[in-house]
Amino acid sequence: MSRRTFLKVGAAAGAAVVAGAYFAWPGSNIPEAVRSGSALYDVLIIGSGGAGMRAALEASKQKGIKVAVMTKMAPTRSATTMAQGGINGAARNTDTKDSPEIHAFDTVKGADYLCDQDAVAYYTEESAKMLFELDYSGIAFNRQEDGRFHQRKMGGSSYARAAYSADISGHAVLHTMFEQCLKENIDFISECQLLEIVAMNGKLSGVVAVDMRSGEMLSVPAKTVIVATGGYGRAYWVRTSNPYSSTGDGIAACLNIGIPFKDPEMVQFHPTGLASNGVLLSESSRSEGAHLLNSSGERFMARYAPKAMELGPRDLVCQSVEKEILAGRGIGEGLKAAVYLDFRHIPKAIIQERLFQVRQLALQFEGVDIFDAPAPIRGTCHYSMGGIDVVDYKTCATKIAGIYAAGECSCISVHGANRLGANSLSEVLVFGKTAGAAAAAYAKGAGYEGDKEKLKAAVAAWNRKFDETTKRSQGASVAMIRDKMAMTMWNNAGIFRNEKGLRQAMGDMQELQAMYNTCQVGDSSRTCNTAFMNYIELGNLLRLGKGIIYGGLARKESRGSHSRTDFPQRDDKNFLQHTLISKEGDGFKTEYRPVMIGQYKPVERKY
């Protein structure tokens, strides 16, 4: 064992005692304050991935002010200890030739031009920053000669960029996240499903969660929330990389209190998820050279891509993919068709000290060691860069004073229509830094401007709603009616879409939110009852899919990842805007903003 892997072996080991032995802890796994209802958050973050530990971290830096992180699973599971690739950030360690400027240029241009420019120099400018925040943390980064952190390249990148733990770079930060606020004594309110906020005419009261274990209902008051609940790529349930956690539970939340949905058509699928399952193969792969080739053997990126190759963006490398795979030159049938991803000419050694995750998920898989083989890949629902309309991107204030939005749950304009790899993980860490300093700022100089009585209502109307629900006898299942909507998402709403295919998803969706509301649940009892939270889950993912489908109708155009056959180019005369989805009665309506255009004008994308 390298003296590298040995430190980063290390490293994991030691945060999975210091989780451990919180948790082993004989207290319970939420604090008694707000098992009492005696609790008063000024800072109340839901989810505790990337985005919302940041966010605790920097609240937490003002004095006197009580901080809390609520997540539906222990907190170091989250999409972020996923994440593989890298986090890029014009750090200049590996290429001088680097700069906010240039990653801001590589983001606009990637994302199809869809997003605000402010927001992005905003963001270029601090993830460089932020890259030796967590140097300086202890995260266990990748090193060059000279002993600083090392840097790779990633599609539609110009330059070496991301700082990288092998090929757990999520996993390294959020381990390093979550010791940080250990240190800090921040609260943990873990395994509570996030219900619902309450907030009636513009005043927010706090949230209603439930207790997975016991299955109380529990009432949180806080004077801000920040949502930071993760993306909806479950909607796709069979055909997606997300962890099964990713049901856009936030998103959904914040819909019900009138904030918007905003972009909700831009969902990206990543192009190198494994043929059987979905399962990532992390763009890392092709960044250390691995190539994409057809059932014929042949490099098809020349054929889309001719300069960058393998280093285009991901919707021009994913809608690649499925073009080969439709004009006959992939392998297999139906949903497990797929095209290779070969590494046979990478040196062993690299593999094993960069890409060890990578070989170990293809072996597991698919039976494949790729030291001798290429691995079937085809793409795969990755990424939401729709969510949460976040009205100012230097607070990550939403339209209801006190509720911030920040990571793949919010849309701040940065990723556009089409994200880069190893924008993610710094768009998190910048944007939740900066939601965790907003809200303690607004936290200090505001009272409890919420109404306990209307949470106690909003805890009595679930634990009515629980009842009901879960004494049906007849109905049809959550399973049933999830694969259904997976299956109409992915054919209908999926890489490439249309008019027809699109009203057939619509049509789908409403007989099965029919079926929904009739639905059987499956199990009464109050403990433990992990169906319920299926129950509740589905319940939002109906409601984004919609959102996904009603957006896609509306935006009569090709943009990124949002590729629509009847309408095959970008049209920025009507659609260089975002799209607004709010509720409106049983239905949603459709509003459009403005995207804030710099010195960068929109021009046709070429890689």
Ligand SMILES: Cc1cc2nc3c(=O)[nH]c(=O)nc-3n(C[C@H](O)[C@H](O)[C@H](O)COP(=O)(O)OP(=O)(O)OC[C@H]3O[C@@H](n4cnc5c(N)ncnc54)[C@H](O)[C@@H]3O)c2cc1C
The other form holds:
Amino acid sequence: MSRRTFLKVGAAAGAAVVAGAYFAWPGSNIPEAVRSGSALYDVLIIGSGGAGMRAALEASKQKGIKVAVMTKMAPTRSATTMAQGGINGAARNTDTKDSPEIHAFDTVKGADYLCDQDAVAYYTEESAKMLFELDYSGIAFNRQEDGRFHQRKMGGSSYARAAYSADISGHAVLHTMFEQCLKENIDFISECQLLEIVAMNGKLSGVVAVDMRSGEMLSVPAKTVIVATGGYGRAYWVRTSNPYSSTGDGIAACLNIGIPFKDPEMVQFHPTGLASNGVLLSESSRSEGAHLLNSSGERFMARYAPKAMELGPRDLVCQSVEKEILAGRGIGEGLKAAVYLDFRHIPKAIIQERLFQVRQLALQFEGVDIFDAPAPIRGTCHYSMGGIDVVDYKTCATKIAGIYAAGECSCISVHGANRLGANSLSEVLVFGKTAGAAAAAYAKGAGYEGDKEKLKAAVAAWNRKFDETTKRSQGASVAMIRDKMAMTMWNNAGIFRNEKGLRQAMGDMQELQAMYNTCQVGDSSRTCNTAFMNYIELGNLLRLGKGIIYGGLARKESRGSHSRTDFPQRDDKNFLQHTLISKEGDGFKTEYRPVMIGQYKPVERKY
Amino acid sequence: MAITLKIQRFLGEKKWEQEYRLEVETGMTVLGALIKIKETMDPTLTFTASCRSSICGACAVKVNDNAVLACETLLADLLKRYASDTLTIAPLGNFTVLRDLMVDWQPKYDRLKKIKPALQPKTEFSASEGCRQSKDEFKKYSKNSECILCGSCVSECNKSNLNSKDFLDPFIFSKAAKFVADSRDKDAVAHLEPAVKDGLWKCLNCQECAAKCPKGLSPAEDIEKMRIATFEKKMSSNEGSDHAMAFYDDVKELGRLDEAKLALKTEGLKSALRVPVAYRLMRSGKLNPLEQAKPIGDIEKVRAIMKAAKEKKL
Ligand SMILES: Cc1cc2nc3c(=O)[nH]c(=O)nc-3n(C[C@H](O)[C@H](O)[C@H](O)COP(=O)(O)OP(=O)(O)OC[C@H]3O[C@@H](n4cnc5c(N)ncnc54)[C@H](O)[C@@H]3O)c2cc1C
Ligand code: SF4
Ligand code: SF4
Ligand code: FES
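Next up, the form predicted together with this ligand, please; the one we just looked at was the form predicted alone.
Once more the chain from above appears, this time first in line as the rest of the complex follows.
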């Protein structure tokens, strides 16, 4: 008997006991005070991605401030952990010619000028510093000869600006933040899904959330709430690189209490999603030199961006990929149509050192080893530039006192009509920090002005909703409605859009909403009811999807990621403005707010 | 082709096994199958997943008693490996089950806190200028930074199975080892001490953790490295040897080892100096306590090997 098998047999006796010891376990995912209803948070953060955790670390620096991070899964499962390529900041380790000003210019140009330049200047200034902070917090950044962290050049950047950790940079960021949170003993309210932010007449009372484990509806009073719930990419369901959790919950909660959804139509499609399922092959593929080829092996980017080639900004590269496919120069058909991403000329050692995750994903999902063959790729919904309307970038405040937003769920706006690669992770940390500091300062100076009775009433309403919706045994399934939604969103409100398609999508969404209102959840247990969770998420996506369509219809121009075939030109005269969608009765209304222009005057983008 | 998934289900006090039959589509992963079941057959089936690209750690489950990431494991591969059209799916071992395949991570985070799971930067570094580190120094710990907290390593850990009260989970040791190996950290002992206190010497070196880690980490090896580090850092030798003894006691609990233990005792295991020697011996397989069935006649050979180990020749 080998040693290993012997140990296995020996241990089996012990294992049997462990496996048999199953019992109902409420656990300690929630601080006792929250369960008993006696907690009052100074700063309650919703979402444990990079933005949420960074906010918590900053807020907890204020003495005597009670802070917690609520999250719908275990704390480390977020979009942040999926980021691959890197994190931008003009730290000038690798390229001394870089500066926050040049970073700002690249960002503004990348954004197709639909960003607020004062916010961008603040962001680039802070992100340069933030990289050193991260290094000091223990992140595993790849190194260069002089011992400093190395930076790589990502699409749309003038210089090598992205610090990175192989091709798992977001994972490195998130786990470094989590380590710091453990060290600082930050309270987590884990596996609790935010359902509603309760605020009436401009006064915040707190939030209602469902404790996944017990199914109990919890009310959590708070003086301030920082929404950090991530993007809404799942509106395109299978054709997205986003995790299952990116369902825009926080944005929907804000919409419901009168905070506008800003620039909803600005959805970024990333050019290199795997053909079969939308999973992302990192942009670092292209920054390490991978080529885009059409069916006849031609590097077609020469046609669309002769100078930048594959390193053009995402919107442009993605639209180029789609044009090749539409012109019949792709491979495959229908939703599976694709072009190639070719790595064969890149030294294997480089791939092994810097692109090992890319190689693994291609192997796993497409059965392609990028050492020997090109990977089939196509656009995939990747990032939500739009989001909760932040009215002051220096605090991340929204129009309701005490409610802040940071990270991908927010629209500050730094990314305008198109985010540059590696700009999100740094945006998330910079504004997470900003929001954390501002919320803590506000809470310190303010009393609780909310109304706990209103919170209780909201809890009662959610309990009724739970019982009613989980009881139904007839109606469409959540998955069926969701797939139809994704189909119409991809076909009509995707990479290319026009009036006819958007109207079609609008009609489809209305029908789907009607189906949703009587659909069945299929699980009536209160214990870890993920089916109910998915049901709530779909409701949010339907609302936000409609927001995307509304914004897209109203914006009769093409800018950045928003590409209207019936209005192919950018129209600065009418649309150098942010779209603001807000609730009006059962529907939406659309308003505009001018973009803040600083030193960079809008000119045509050329790459 | 059609397959049968036997899924262990848990809800409240109830525990049962449920069978689902479904068609395997090309490229279908275990997660794909779970989703298919939830969406088309049984919405009550409960599991967690987020990234579906092997990086968030949410989806680890046991298939035929082996932990895997559901999102990266192709059904076709499993069917080939087990030469069967029936697979059993269960929640990870050594976790408390919340419902079906969903397990409780909270206690793990509380344990993670014990090993001071954050960098303690050296005083020459600062938040405004960051740190310095050579490429080689970086390589010493970068692998350990790839842990995704999926829990696969602890699921079949033999020591955790026996008793996890006095033993941190394998990934927690790997986390501690990361800081011990990071040249930017000023105080390895701060991470080592709690590791020693909570089971560093109790690992059975069975390698299950390394075999299961989807990211190629080896908690077993990290534990070995930290054991050696405790001597390099001249940490209280008594403590080290006491724990080495405890290690043997654990093995003894399994009901074996007399001869090996004898051989070790002959050399006087209690003497602090001998611990790393014995340890190195075990590592190199020259003195495998469980396979020592050789008669005493070999004792001279054993002594020679131990001498070599003492001189660090192994
Ligand atoms: C595949 C991929 C690759 C990427 N690569 C890069 C890159 O290289 N560089 C870069 O800069 N950016 C990259 N990005 C973008 C970047 O990762 C994200 O934009 C960013 O991490 C978002 O962080 P966040 O903290 O705002 O939100 P997230 O990380 O999405 O976190 C949201 C959190 O909110 C929680 N949550 C959501 N809803 C609720 C609710 N109802 N109740 C409670 N909690 C809730 C979630 O569980 C999660 O914890 C990439 C994104 C993806 C998907
Ligand atoms: S080698 Fe040690 S830590 Fe790893 S599984 Fe075996 S007993 Fe557990
Ligand atoms: S060490 Fe490996 S198996 Fe264990 S939690 Fe980390 S990634 Fe998962
Ligand atoms: S779903 Fe994230 S690791 Fe599998």
